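Here we start with a single chain on its own, the form predicted on its own, put down as structure tokens.
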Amino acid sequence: MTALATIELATTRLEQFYRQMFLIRAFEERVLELFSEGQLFGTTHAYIGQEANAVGVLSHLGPEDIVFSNHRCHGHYLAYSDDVEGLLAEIMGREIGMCGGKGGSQHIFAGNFYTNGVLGGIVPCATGIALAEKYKASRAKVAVFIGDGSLGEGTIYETFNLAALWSIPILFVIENNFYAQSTPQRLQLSGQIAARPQAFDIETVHCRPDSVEEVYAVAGDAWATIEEQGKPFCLVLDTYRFCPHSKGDDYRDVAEIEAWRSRDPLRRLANQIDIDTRLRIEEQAHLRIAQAVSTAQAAAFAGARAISW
């Protein structure tokens, strides 16, 4: 490959990263607006500020690969599927949602993507599926995303033990945003996060990436190691959500939030994109989301289905 071709490939990749990350950011901002307008049901947990994690890790995957997410799942789903329309309709409780409007914001099943709001409960499920894929010799990649607040759940450590003992090829991604809902990490987590999977002999990389390119690189190394060794791997990604835990329960120091905003990976990536290209990407994202809202609003609400025994 020539130097020019390499540059063009890198530029194209950065533009794609920006397209995905901006779409997630704009989607989440619109979802929070819709919630305040009373157009959503239940609760919702936005991914604003953490977009580089989902895009960097999941850009290595295809539709045959398997992803387990948690209550903060929108960014993971969009990075994996690009299904703005299905997700928005689902969150709005409409029949055209990918789960018929019954799963809502936290409980999604679409293709090889799964989420659940039970803290930590997804980890043994994902690892069991990874073991099944190993026995099938399918070579499908399996990833599971958890937050640092999940690390108080004992089932995670039971799963770490079996994953290491049975050499289960799975990527554990711990998104460390330093808060368990509204409790700061210093008040609820002892020791070092990376030491926990390492205690089970799981190779672990802990980093604080400032860009999606960094996440993409470390995730690429992780996937390569899993493929080569056939064992579990853990990525600990220090990150930060700029939005509240769910809708408005935010007790964090404003200065702390602003300090992290200065390192916003989306803002950093925007500075690397040609201005005309960037504005076009942003306009397309806003238009697509607006059209998805209109389509969902025109659709029927999810109704009760008759059950045949």
The other form holds:
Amino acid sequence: MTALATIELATTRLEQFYRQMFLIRAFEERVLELFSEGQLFGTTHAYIGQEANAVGVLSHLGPEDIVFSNHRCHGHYLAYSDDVEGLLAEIMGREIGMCGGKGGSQHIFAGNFYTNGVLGGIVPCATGIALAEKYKASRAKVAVFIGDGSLGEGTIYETFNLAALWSIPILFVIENNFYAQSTPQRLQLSGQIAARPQAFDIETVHCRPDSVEEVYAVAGDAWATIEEQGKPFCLVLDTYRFCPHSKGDDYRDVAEIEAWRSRDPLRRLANQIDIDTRLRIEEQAHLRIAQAVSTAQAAAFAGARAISW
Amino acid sequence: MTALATIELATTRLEQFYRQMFLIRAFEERVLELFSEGQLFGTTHAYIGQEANAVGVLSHLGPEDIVFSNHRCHGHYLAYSDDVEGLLAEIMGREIGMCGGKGGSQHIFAGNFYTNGVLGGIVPCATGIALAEKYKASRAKVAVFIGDGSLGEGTIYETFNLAALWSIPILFVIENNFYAQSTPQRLQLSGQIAARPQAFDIETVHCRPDSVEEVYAVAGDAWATIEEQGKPFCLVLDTYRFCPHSKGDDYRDVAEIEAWRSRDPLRRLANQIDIDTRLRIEEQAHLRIAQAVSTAQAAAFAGARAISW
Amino acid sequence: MIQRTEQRTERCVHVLNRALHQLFEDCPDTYLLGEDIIDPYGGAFKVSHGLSTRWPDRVLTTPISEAAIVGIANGMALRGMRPIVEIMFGDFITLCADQIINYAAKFRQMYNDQTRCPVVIRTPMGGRRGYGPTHSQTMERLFLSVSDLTILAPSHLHELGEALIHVTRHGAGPTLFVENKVMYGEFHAPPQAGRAGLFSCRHLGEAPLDTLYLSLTDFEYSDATILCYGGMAGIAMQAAEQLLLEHEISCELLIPCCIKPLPHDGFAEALERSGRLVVVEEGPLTGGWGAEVAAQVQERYWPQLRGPVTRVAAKDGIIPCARPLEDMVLPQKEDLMLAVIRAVSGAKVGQL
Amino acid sequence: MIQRTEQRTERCVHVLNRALHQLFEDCPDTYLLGEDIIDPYGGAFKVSHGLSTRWPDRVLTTPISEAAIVGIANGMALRGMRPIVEIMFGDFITLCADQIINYAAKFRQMYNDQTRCPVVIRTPMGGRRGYGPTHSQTMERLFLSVSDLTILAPSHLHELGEALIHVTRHGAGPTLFVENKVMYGEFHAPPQAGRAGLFSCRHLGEAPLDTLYLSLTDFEYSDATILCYGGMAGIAMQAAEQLLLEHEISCELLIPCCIKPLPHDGFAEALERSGRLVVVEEGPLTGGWGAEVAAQVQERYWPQLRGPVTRVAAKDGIIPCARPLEDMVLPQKEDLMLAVIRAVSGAKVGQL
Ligand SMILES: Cc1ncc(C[n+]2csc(CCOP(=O)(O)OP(=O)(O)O)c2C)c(N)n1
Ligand SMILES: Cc1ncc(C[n+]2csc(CCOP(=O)(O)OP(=O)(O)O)c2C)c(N)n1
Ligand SMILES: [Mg+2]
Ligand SMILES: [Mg+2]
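Having seen the form predicted on its own, could you now give me the structure of the form predicted together with the partner chain?
What follows is the whole complex; the chain from before opens it.
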């Protein structure tokens, strides 16, 4: 490949990253607005600030690859599937949601993408999926996203042990945003995060990426290692959410939030992209989201017809 | 203290150790016999080979101190309480057992000694006990015994995290006998045992003691550290059971068993004790056990009278 | 609709919060453990608000470790403390099932009555908030068969704060204290001078765990007895009012605070009068509270019964997120009214 | 005592073992996960004996991690495999309650019927072996209210091997497969040519999950219907024989293989004839299987009933270690006989 071609590819990739990250950001902001407007019912956990993780890790995946996510799943789902319409309709409780309005914000499924709102238990399930794919020799990649707070759940360590023992090829992505709901890490986590998977002989990389490219690079290495060694791998990504835990109150230090905001990978990436392209991307995202909202609003509420399951 | 006094004290202590260890060994052998004779019902897990752990760790404790044990609890209980009679009657299902025949071999309680036959869950319970004693400022020592196989249970890691976070003074004793029932360690444990508590910032010492004095010494250091620092401590003791897991089959390599038998801390200790003393100790133990058996046999079966709870 | 007369001064969440403050003041052995329970957040439903500011050492905010938290509280209870655990959503009680069933509820009996484990596990249950399949369940049914475990599930009519204080201070064994999520926001409306809204009210059994016995006809006439608890109390009262006004069907209500063991207070009198029992609960039909109630009632009050005990409950299955779907799954006032009408008219399902 | 005629060739544990071998041979997607299940040990109760020698890659002996094992099997099932998990003792199923209730049994419905999680969880239940409070329980009752979960609990009369094969190959959702511990050692005694010992036998519903309908009087006369499952089947048969011989009370037996959802096969006919139902189970009385059965039966067969449905079960509380205590707690033949005599004579508890 010529140097120029490489640069072009890189540019295209950065644009692609920006398209995805911006879409997630705009989507989540719109969802929070819809909540304030009283158009949504229940709860939601926005991914604002963490977009680089989903995009950087999942850009290595195709539709045959598998993702298991948690309560904060919108970003992962969009990075994986680009299905703005299905997700928004689902959150808005519409029949045309990808789970017919039954799952809502935290229980979504489509293709090879799974979530569950009960913390911890997704980890053995995802690992079982990876084991099945190993037996099938499908070569499908499997990633599971875990919050730092979820590391309180014992099932995760049971699974670390098993994944290492049985050489199950899976990527554990720990998104370390330093909070579990209202609880700062020092009140809920002893020792170092990376030491935990390592104690079970799981190769672990802990980093504080400044950009999506950096996430993309470490994730690329992680996927390559998994592919090569047929073993589990753990990636700990320091990150931060700029929004409250769910819809509600946020008691974090404003200076802390601002410090992290000044490192916002989305803003950083924006500066790397030429202004016309950027505006086009942003416009398109807003348009898609607006259309998805209209479509969902026009669609029947789930339950307008009789339920069947 | 004069040098002579020190030696005498040491001698007395060794004799005391021998008395306790021999008692446990003889007790367990007698229990297994009673099983073969069909005098017992249910199941039992003998402590044969591991006596040095219970005696070395618990000789630092008084009756106000607290122990939580597991399915393989007879040795811990005898080292702690010397209550041959209560335990034997309990195992034999007699009303005069310390739990009136309700608990049986794996669910015993007396004073400050607790057990439960469901693996893992004893660890948070014991840690809660230690927390209560911390709040009460009772200075009671608290020990919990964990088998290497039980490290499969996730609750243990949840508890490691909490014990470290909250500086709960408790001694986690991991008796690493390299097997979980029929399963050798390589099939059930990834990484290094000591790395696990360490990953939660729990100070951990892993050793392979050859003698009860060695256990006594490392345990002494552990108790001192706990006392001094007011934090949890983990002691990993390599050990081996010479008997089958419960009553039944044993498929372990005979050479392996023999290799460990040749390091039997009880035999080693026997050689350090003058022959008359030794014989006297052994005779006394056999006598006590025989009497306990007779007493239990003569006692009413639990349930001869109506139950009440 | 009918004007209600009860005082609307305080929401139930605040009553519970006050009770915790009271407990912490009066009983130095009380501790609270749970996720996100310290100030300024004060718990996902704010029940523990203000507590950690006053007693920072006795309010232990925890990692997300439901099993270990309950285990630790069990240990504290074994040593004479009076720990309370808050499980953030009742749905997660599956994670501490082992600690409740094989530990807390077994210690006393298997240790031959030589010890006690009086741990209190408080947790919000129930739907109608759109939280979806894993945050809306009514899970107390899973523990109905656990010996030695007491289950309290007060309604907005009960002295729920007193109940919490009582069981924490005097409970002899483990207690599951169920707080209905919708109830949190409801006004506390304990009966005043024998009245609860339009109903005459009697208190049966010992306060503060008493069963409330409600009648719209001064206990003179009753076509059917409705048995309910917790979040269904308000719905059942509305159903009873509407049944009387629109259908001339008179129902008495029995609303226990303690759902396990099942107190039979009032059963004999109520069934003597009505001969019909409709049990309503927010949890799913199959294997629910109503099953045990029906089994006991038909066995003990057979001669009084004019028809089978009928059950109104959530449809078996997940609780969906979308509001209309959730409404279809959870038991509504109309479902209860229909069941009562059927019971009274002796009609079979499908005939009405 | 009466001479039995059934063939005494094979113990139930061996039937189950053969079924697993068959499954592994026929169905390459079948895996077994559990503690201590590989050869030479072959499982704590030897049900998996020989399996790992033939299929070393498909028999996964695990660490002591009940929750993660079920979770991993759930994941495998989501991807089209047919995993079976062995939980060494049913008592430990509390540890995987979350994976069963909030994962396996929820996936299909909360994902809007777009996926399936056909995991099979096999586990021994029951006492009478002196294993004490944490190794003798009958825990299936805890899961009776879990939608989408099927619970099978065959007796030694059922084609239990076929049932295991069927549900593993064709189950559409999660299944809890309960193996009574005492049954393991009993001889497999499927009815032959319409006879099961002294009983005439009909097969109701679809094999191999059929309900067995037994009569000592060729379905001509019945004073009471006994409903039971699993390890209580043999005891119920003995009780029925003795009731007829010594008390001239004729009982019919209904013995389902599937206890949830509850099949009503035979209920109408049996109750039409007897008008009385006695449900017997090894688990504790309160909140047990019998509660749901009683609730359903009194509701649906009210006109046929001559008296209340009565329940015979273990006494609420722990299962003690000491044999005589255990015997007092668990339901015995005599308890069942007494209950039937009372039901037939219409006597109240305590009057006999
Ligand atoms: C088993 C369980 N316990 C508690 C909760 C409630 N809860 C939802 S999100 C959350 C915090 C999770 O923190 P973390 O894992 O760090 O993820 P983050 O929200 O930071 O992305 C909690 C406690 C839950 N959903 N499941
Ligand atoms: C939760 C639970 N799972 C399984 C068992 C069955 N079991 C009893 S002892 C044992 C092996 C324990 O191994 P380890 O912890 O190493 O202790 P050891 O027997 O070697 O002393 C097993 C699997 C149990 N009692 N509890
Ligand atoms: Mg976090
Ligand atoms: Mg071991």
